[in-house]
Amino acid sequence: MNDPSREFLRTDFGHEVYDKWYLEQGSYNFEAPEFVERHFPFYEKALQLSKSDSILEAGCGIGSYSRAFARRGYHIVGMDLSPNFLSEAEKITQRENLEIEFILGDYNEMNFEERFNVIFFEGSFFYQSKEGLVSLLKRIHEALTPNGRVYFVHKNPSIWQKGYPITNWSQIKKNVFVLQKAAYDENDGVEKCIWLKIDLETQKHYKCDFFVMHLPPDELKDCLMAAGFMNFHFHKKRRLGNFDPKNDNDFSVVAKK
């Protein structure tokens, strides 16, 4: 279809238009219970979890992973910057009769002091500069108790950049389309993304554009150490085993305070 040359209204994570699309169309199988449950044996072993641990899921979205922790008897707090996602998380959690504390907040502004044994990110660990990453990791370090652990998934830029550019058109209902595009800037080492919603019925169109950085593994190690993490391991993505930088697209990071 032709790209209409009309004004686009700004939207972003936490905006009702973008979040409504994600809840209805964009989550794919990532929030599906079978996908979530499949990886819990890895989380428990890699993080050496204990039922006495206090866990924060940062960027929890609609709380799929938080509920999986709660079902296993862990004390879990979910945090997200989207009130729309948290509203949905609370509704589902109440239906399942689970007790989870959900808080509205941006993990890049995290201000906790030694509150959590584990801080957990799954598909929600983003940064836009090396300085921003070090700042985030320092906040995480401060929020962890002694011997606390952080977990996140990271892309391997040397492999991922080979798959760009990415373009995906989808029709989500009659006369309503969504365009998702992503390109990799080798000079800056960032993934530049754009999301457009084209509504030919209402003539209201929306745009969300953002970029995220993916540092090479050696530079990521430097940032972890700069933030105070001296004990860390790069696993294969959601699997026990050493990350292979020549062949693995992604890897899971576990760092200990």
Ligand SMILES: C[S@@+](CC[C@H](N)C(=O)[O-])C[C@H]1O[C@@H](n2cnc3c(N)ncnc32)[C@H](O)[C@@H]1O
The other form holds:
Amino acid sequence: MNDPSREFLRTDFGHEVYDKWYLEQGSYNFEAPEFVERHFPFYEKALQLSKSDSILEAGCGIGSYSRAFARRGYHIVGMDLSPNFLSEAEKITQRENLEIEFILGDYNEMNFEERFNVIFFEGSFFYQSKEGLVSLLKRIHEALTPNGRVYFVHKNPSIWQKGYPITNWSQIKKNVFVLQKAAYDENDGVEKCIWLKIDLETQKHYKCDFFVMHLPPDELKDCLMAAGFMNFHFHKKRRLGNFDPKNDNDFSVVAKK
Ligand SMILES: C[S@@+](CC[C@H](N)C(=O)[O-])C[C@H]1O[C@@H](n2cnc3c(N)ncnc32)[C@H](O)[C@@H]1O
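Let's see the other form, the form predicted in complex with this ligand, since the form predicted alone is already up.
Whole complex next, starting from this chain.
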């Protein structure tokens, strides 16, 4: 029996079925303006922002952080691999009368040379291997101007893995169900996530699965150095203050070129 209607169709960020679900049901994944505003004093201090800085938000989604930068007069470019999120980002930005350049692109393939003073990731810094991380950090290093800074949040695997596995079933419409499951594999330091959308009416089913690696902080330091970053600081997550590897779930990284 090889009935194609029973096969799961592959989706990911950038696929309209996954993105539509993410926008409608998973909108909490995009940060609310109040949340973004609350943490802005931290970003300005930790990144030593200056109004002449040119900033790239990598993985900007619907542009919540990009708009916060633009409202304060920074020159910001938002980049994402999803055309669906970017078109939403453009609509909201126009409604607010702000001007932001949004570009469609995969940050693992970005090819800028000394173009940005700051590259900013919030909830969008993903890698699948140590080599992949070093290669991404090298691209970031190349795209930064001298003294440029990169910002991202990183998990602390030894503490954070205790919250796993997570399984969540939801019914999003009559006869349409979504299963989300995430498990942490201690041996290879990888979070394995799966998303299934099961539509009993149309019999079309969709699947997205992805691995996200979370190296321990010391290995992250090695990768930053291998990519050319010699000057970096691990803060508490979105707060000034030193990260505590024994107790903190995750941390905010600022590295300077
Ligand atoms: C959890 S959302 C966060 C969005 C936004 N930073 C926020 O906090 O509102 C992650 C975003 O990263 C984007 N993304 C994931 N991998 C990417 C890549 N390799 N290049 C560009 N964007 C990527 C996704 O499309 C998605 O919009």
